[in-house]
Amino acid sequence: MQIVMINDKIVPIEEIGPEYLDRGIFFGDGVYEVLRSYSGKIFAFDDHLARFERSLDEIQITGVDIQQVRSRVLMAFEKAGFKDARIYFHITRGSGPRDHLPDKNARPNFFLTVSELKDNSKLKAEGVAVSTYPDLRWKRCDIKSLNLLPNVLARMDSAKKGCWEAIFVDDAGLLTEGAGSAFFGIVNGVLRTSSLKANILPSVTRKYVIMAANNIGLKVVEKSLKVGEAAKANELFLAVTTRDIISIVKFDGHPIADAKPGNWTKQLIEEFKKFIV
């Protein structure tokens, strides 16, 4: 008989639910998405589902009906009743004995939460401080996987420094992206952000920020900033699904410009709003 121990309770393995044997817990063997809604409407739903489906394909999780995922999201969102909501969901490869090689009979597990988003107008008005952290992540950050321990460590480090977000620095000294955000800089009237080839997530919000920049006549160059360049940039900002565009007013302890949200960033925030009406 195989036994398991959960906290101080010991029971036969047959008596526990499959959620305790989920491969997402053992190996981070799954992928996730985060959506948000504005005034009762989910933003960029198709974009997020397309990215989710790609992530599933990349780690070879099969047997998932994307239209069923869509239906589940909509059902939960309607049930929650929040106008401005954060919707998180993930799918793991399934449950079974702890073995690196998955059980051929394992069926994917689905999990979802819906929470209400609070007003973040103060955050937008004041901006945030960020700090840098070594990019210790794996080489497939294009996959939105559950393996987020480096992101957790980075955010813990930034919080200790009194910062809102951590920005990853790769081995070449280039800034890639935030622990939970896309990263942008404006240098001499040009919007700079890392190329998708720089081992970053294909952020949906990033896509719309670039569209907004094109709409207002701001030139975009997909080229990573060095740490020194960022510290001297005219403006810096983040793009986050649940926060939209957030200005960075302090970078590794250095004030950016006059330590207030810059004019280009303000214009992008206003232009971004046109996508959500």
The other form holds:
Protein chains: 2
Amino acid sequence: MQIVMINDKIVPIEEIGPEYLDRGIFFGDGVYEVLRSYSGKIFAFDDHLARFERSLDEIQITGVDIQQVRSRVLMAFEKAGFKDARIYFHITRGSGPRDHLPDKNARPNFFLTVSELKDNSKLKAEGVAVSTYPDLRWKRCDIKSLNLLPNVLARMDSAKKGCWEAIFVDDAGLLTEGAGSAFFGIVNGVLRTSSLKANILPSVTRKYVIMAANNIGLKVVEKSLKVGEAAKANELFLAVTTRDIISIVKFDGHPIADAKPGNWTKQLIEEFKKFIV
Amino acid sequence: MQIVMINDKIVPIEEIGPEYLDRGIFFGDGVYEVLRSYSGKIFAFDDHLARFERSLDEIQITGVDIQQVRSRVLMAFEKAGFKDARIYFHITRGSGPRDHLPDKNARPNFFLTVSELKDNSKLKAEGVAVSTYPDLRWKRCDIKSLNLLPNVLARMDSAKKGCWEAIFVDDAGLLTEGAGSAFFGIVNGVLRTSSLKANILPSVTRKYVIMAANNIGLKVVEKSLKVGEAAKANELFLAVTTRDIISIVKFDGHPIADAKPGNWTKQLIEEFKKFIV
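Now show the form predicted in complex with another copy of the chain, given that the preceding structure was the form predicted on its own.
Following is the full complex, with the preceding chain placed first.
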């Protein structure tokens, strides 16, 4: 027999639900996605599902029917009825006794939330402040996994500094991406962002930002910015699913240009809207 | 209102328990310990509690009374009544809506299991095979956190190769530690193990192994082994709380010496027993 204690209560293991023995909590052994809808339509649904399927493959979680995931997302989204919704979901490798090696009988657990996105026009109009934080993350940030403690620590640090987001700096002094966003800068009239080889997430919003840049004739170079370059950039911004493009007006305390969203950023925001049909 | 879906079931958020909204599952935002008892007495309890307190501090989980943790462990251990027990516990930053930035009202969640340790004399007599795996982990492996996906992937890989444990190899070709153990080698009559500066866990068992080595006159050098050195070592072994010292008889398919536990390893196992009072 095995004894389990939850907070100050001892319970026989037979009486606790599989949620307490989820490999997600013991190991972060799972992957997730965040989607949003605009006016009742989920944006870039196929891109997110394709990335999710890749994440599952990369950590070898098998037995997931991606079309079932699609149906569940749609079912919950319709039930929630929010025009502008944020949809979060994860799949873990399953529940079982805590052992690094998965139990052969473990079956993936699915969990999803839908919440309403509030109006963010003020945030978009004013822009945000960001701070930097060492990139302590593992070497497979291309996988959207539940191992997010360094992201939490970075975000806690940025909040203490009165900032909205933390931007990771790697050992070479290069800015990789935000704790929960992709990072962009406009330097000498060129749009710069880290290459997908720089141990970053293949951000869906990043992909659409690059398309928008191409559409408006803004040259894109996939090369990480150095900290010093970012502080002196013409414009900086973040790309994140739930808010698409957000201007950065302060970087580690330095105002960016006149500390107001820049013209290229505003043009990209307008161009991005065309993808939202 | 927020909609939650658990597997194929939609539930209003008010009806789900805090265990589904645990920051442990969303982010691996927590730390853990594993203890064992020998013949009814918990081994190195103070060492483990001190390390746990340090892990909590390092990720800034506040409001945990370490003496309360001690009492809970003892209560569950006594209730379980196993002479040779394995005690696992973790504390997460708490439950709340999924946001990297913790909710100010989040209160730490405690979870513990006690299980019976089976006789491992066969394993100790025969030794185990290990394989290597790239060290993909984050840069703060000194913190015993719930971000353990690379350890899971390593152990899955080693199991496929018929091995008992995976040993991490860093970018410089150095062996850091096992996916769930400390790693030691005896090369030219000297006991080698990674320095605590090599981004490894300050293993409690490692500390006692080093004390045992000092006691039997075996010189200790804290310098990581290279893969090539390990394959040709006189002896190799693992140190892990639940099994103290386990000989490695095969390394990436190469037999170590005559593929039987070596003499120094056996002496260390005997010497280690003296710490178990």
